[in-house]
Amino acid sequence: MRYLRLYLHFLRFSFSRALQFRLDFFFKIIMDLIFYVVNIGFYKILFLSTPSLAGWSESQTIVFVSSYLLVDALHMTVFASNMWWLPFYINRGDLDSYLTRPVSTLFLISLREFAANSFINLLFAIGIFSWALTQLDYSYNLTDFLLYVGLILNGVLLHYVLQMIFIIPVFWTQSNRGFNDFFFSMGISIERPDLIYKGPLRWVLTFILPFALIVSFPARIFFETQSESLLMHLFGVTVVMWVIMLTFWRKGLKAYSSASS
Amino acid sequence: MKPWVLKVISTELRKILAYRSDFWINFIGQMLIQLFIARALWSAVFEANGVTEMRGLTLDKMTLYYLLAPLIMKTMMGENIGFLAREIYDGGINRYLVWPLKALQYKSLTFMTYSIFYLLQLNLMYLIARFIFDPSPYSLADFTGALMGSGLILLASYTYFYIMSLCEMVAFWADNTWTLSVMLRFVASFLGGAFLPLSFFPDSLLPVLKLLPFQAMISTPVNLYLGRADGAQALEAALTLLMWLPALYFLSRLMWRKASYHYTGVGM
């Protein structure tokens, strides 16, 4: 409840900084969307050469890259200011201010900025979403949709986790920025559809280094036969990367030495 | 050349090496990355349509332009964003106004220093790559596409930076100009072939693109490397761009006057 409490304030923080810098706040919603049409655009394209992605149909492939928008736009909103600035403050120790406050530094970190122009583009995700599950031609249920919902969120949870651990390294390195960009690169393999992925290649995205999770398996829900194994799947990564980047982080902290870490 | 040339083009050289671990895992890492995916996408586009070439490219081909079209794009976008919205910020122009120079003549120095190194990178990867994707011996057609490709690059690179400068320059009005050029980004790689090659795009379209500055900076060089354009298309390239150059720099030029007026220190 505390928690909840703090995160209210972080709401209204966020939301009266930005509309302090309205400019600002306008470039960003015009930014994301031009990455929306983009998205969208690509796929749309490359349908006009083939009929089929991996077994996907255009219609299905369009309720994946909506699905990815939303997962976007949510981690826009949510986390990704705060991973922007996080390498910033182990850096230069302002880290410090953080670890001295009596609530959980990792939750301080995650959660203190909230994206409010991300937050206008996440209605316009929910918008492209909807569309395009009018576009399909399979039936589904409320159960169903229950289902897709909460494995989005798990979706978005994996992303922060899998980029927290991409950013952690920099207790070590000083510099994040090879990891970061690295991580960037890795993320064009959530735009894809999971089934192209064969192989060693598969077994890296989908278990190692497990990108492949984050919108592929929720779209799945909606055009394929609910699989238990793909659930298990799917929240026994999630369980095991939150598990490595909890002790990773605490490894971190143990080297931080301040403004020179 | 000027006596400064020189000392500007070592000390940025410096700053690329500064962090050799992080250079290494972008360069190997983010190529390495582009390559798997966009060859497992391709894969599946073939493999549904049942053929061994699409648009003239075959499978191999085009995992060589997911490799070409991305380091293309890091060359041609030279220094990073912020380059000049940064020292806006932060009050660092100051020393432009009392140096004597030219403040987006040493920016420009700076940006294509980033760009000749990324394109040294460029060609050494396209030598290997071009060898574990095609065998075939290495022919003169091989190098004169390169070497066609490498400067219609940086051509591409100092047409960028002045398109770059632009959005940069807002800073001197705006709070935050980064959106401006992720925004550039965004229409740069899409429109300019290095998501989906310009091939692949509807006809009504073409006639479009060709007039942007874009598929003369991505497309072009990246089908010279393949071999799948020719020293005309090099040429109505580079023309384009010559044709959009001029058109930038003066605009860079009045924004930048105009500007340096408006201009207060430190706390814009």
Second form
Amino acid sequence: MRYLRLYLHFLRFSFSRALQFRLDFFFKIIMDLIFYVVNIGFYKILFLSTPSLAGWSESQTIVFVSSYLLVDALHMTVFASNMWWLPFYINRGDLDSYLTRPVSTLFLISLREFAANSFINLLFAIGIFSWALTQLDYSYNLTDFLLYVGLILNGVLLHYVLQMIFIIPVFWTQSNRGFNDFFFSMGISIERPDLIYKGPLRWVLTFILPFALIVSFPARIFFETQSESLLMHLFGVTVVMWVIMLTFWRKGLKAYSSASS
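In place of the form predicted in complex with the partner chain, the structure of the form predicted alone is requested.
No partner chains or extra molecules come along with it, only the chain itself.
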């Protein structure tokens, strides 16, 4: 309950701060809406020339795209601002103030900044996701839907964990962004169904740098009837990546040179 009350304070402060710069607030909303239109429009144009993509129909692909938009909106709302500032905290010694507080440092640096403008776009993303589900050319039950929503939330967590793994090397490199640029370059693969990738690249995206598990695997589990192996693989890799991230984080804190050192 203490962490919940603290997070509610984060929300209040974030909305108050965002509304002080209203032009920036509304401009970011418009930019994200354009991003949504471009992503959906790309696949709509693609399906003018093909009846399926990686074995998925147009309605299934639009559900996949809307799921990616939902994951992106959740990440941008909850985590993205915090991930942006973390390298600066480490390099300037500002992490000291977080280490001395009587709560989890990882909780503070991951959730302190809540993007109020992205929250508005999250509502749009939820609307697009709901619309896409109504366009599916087959029926599904409540259990399937709840499982899919849970897997999307797992995808948000996995997205956060992977980005943290790419940022934590800042403790040793003292660079401005760690390997964040490489993360975003690889992150483009999230926007495409995993089955379009072949050979070693698909193996990497499934096991080593599991970007395919963020949205593609949840969508495949939702679309396919026999998906127990995919489900086990998805949760297994998420747990492994979480353990790796925590291990790197603890080693990074031991290597951290504070402002007072």
